[in-house]
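Taking the form predicted on its own, here's one chain by itself in structure tokens.
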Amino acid sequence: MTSSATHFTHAITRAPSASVTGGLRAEDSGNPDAAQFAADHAQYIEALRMTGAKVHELPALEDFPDSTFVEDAALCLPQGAIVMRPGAPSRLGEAAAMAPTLREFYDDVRVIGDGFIEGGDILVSEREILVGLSARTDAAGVASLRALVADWGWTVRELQTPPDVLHFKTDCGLLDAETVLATSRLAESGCFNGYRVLEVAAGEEACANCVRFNDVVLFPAGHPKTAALLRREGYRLAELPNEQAALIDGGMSCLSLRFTANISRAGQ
């Protein structure tokens, strides 16, 4: 049985810009190499296509160095899409630029009007939408999201992202309808009570941000202990380079919007 939370038909990506070297970061460990970032991004897109996804590739936005991280700009649900309101002022234009593309795939596109909220703080399971408060997502943004999705039948649960962690999904990823991969610091908070939780190996916390897309888990390369755990659990992995994205706090989920469109012309 497939899950609407992990099985999709489409993905949206955006090419990294030459300005990606100026992307935001919590700690400065050096600038990404723009050419290598582009090569890694191409490999990510190919992995999406291998899952059966129709990938809609958007052009780079040079005015927005972080715009390749499209997940922060929108939330895609079976019923419709929500344009986010990023908490980093330099990223507000990314959400506005994404709205026309969303309308190509959705009959119903709604816009966050109050507060701030980024897609990296949102984990959608079959049963609920979990949102972690962070430096980029505040209570007003969560309340705005809750109001927008209420008539679609969604429950929104507000949680707390661990201190000094950029986004809620920096520390977790959905593996299937009932299973979450998480760091120990997030799992120990109790936010995943009722789910099966697999914890990443010590020292491999960066791989918690993974993406289940159809029958494949897009997984950052270089985390062998957790990769072995997931394979023992029966998951099929596509291990992908993430070193360049990680320099500006990016991960597997950040690089795509994943969805099954609800508009007739989305068969394109």
Contents of the next structure:
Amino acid sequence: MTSSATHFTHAITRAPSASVTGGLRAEDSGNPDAAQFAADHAQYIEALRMTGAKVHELPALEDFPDSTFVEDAALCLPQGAIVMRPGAPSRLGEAAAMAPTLREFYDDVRVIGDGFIEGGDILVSEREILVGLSARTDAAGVASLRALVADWGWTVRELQTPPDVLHFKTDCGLLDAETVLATSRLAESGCFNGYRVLEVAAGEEACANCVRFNDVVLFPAGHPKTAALLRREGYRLAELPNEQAALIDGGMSCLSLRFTANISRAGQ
Ligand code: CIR
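One more: the block was the form predicted on its own; return the form predicted together with citrulline.
The next block holds the full complex; its first chain is the one shown before.
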């Protein structure tokens, strides 16, 4: 079944910069390889196109090593877009850089004014917006988002990203209007009560961050038990390499903004 939370016409991506090798990370397991990162990114874009998405590709921003993770800079909703306020100081400027592109697609673009909030901490379902407080997202940022989306009819539910986890969506992804894939540590918090929850296999926590785009789930390769579970449940997967992005704590959702463009601008 199609849903406004999983079915879109467009995606925005940004090419990884050569400086991506210096991307932020919680633990250092070595720098990503810029050329391999770019090859993986191209494969990701191709997978988006295979779902039917029109992909708007932005050029690399060398001054912002993490700027290929466009999800953190904005939130795209059916009614309009919100420019985020990233809590990582080195990423704050990415949001302003994204704003002109959002204005190409949306008449109504609003800007977070207070606090900090990154798109990776936000899960949008059909009925609500869930936001996890984290080292990057604070209560003032959530309050600012709540005020900005209230007249669009959205309820914002404030939750807690698990300790030592970068973003709320590091640990979950929406599979369809009613179903969330989550790590057990997040599922056990009860934050998805009212949804159907599928838990990732033990040891495969890194695949919770997946993206449903139209009829396909973009899924990081190398998580066979969870992949088999999702296939048994009837989901179609595009398994994509994620080793390079994982070195700097990135995953499937971070690499795109997903939305349905206003019909009159849909040619863009
Ligand atoms: C960061 O630490 O900000 C980047 N290295 C990774 C951002 C991943 N973004 C996301 O999960 N939405």
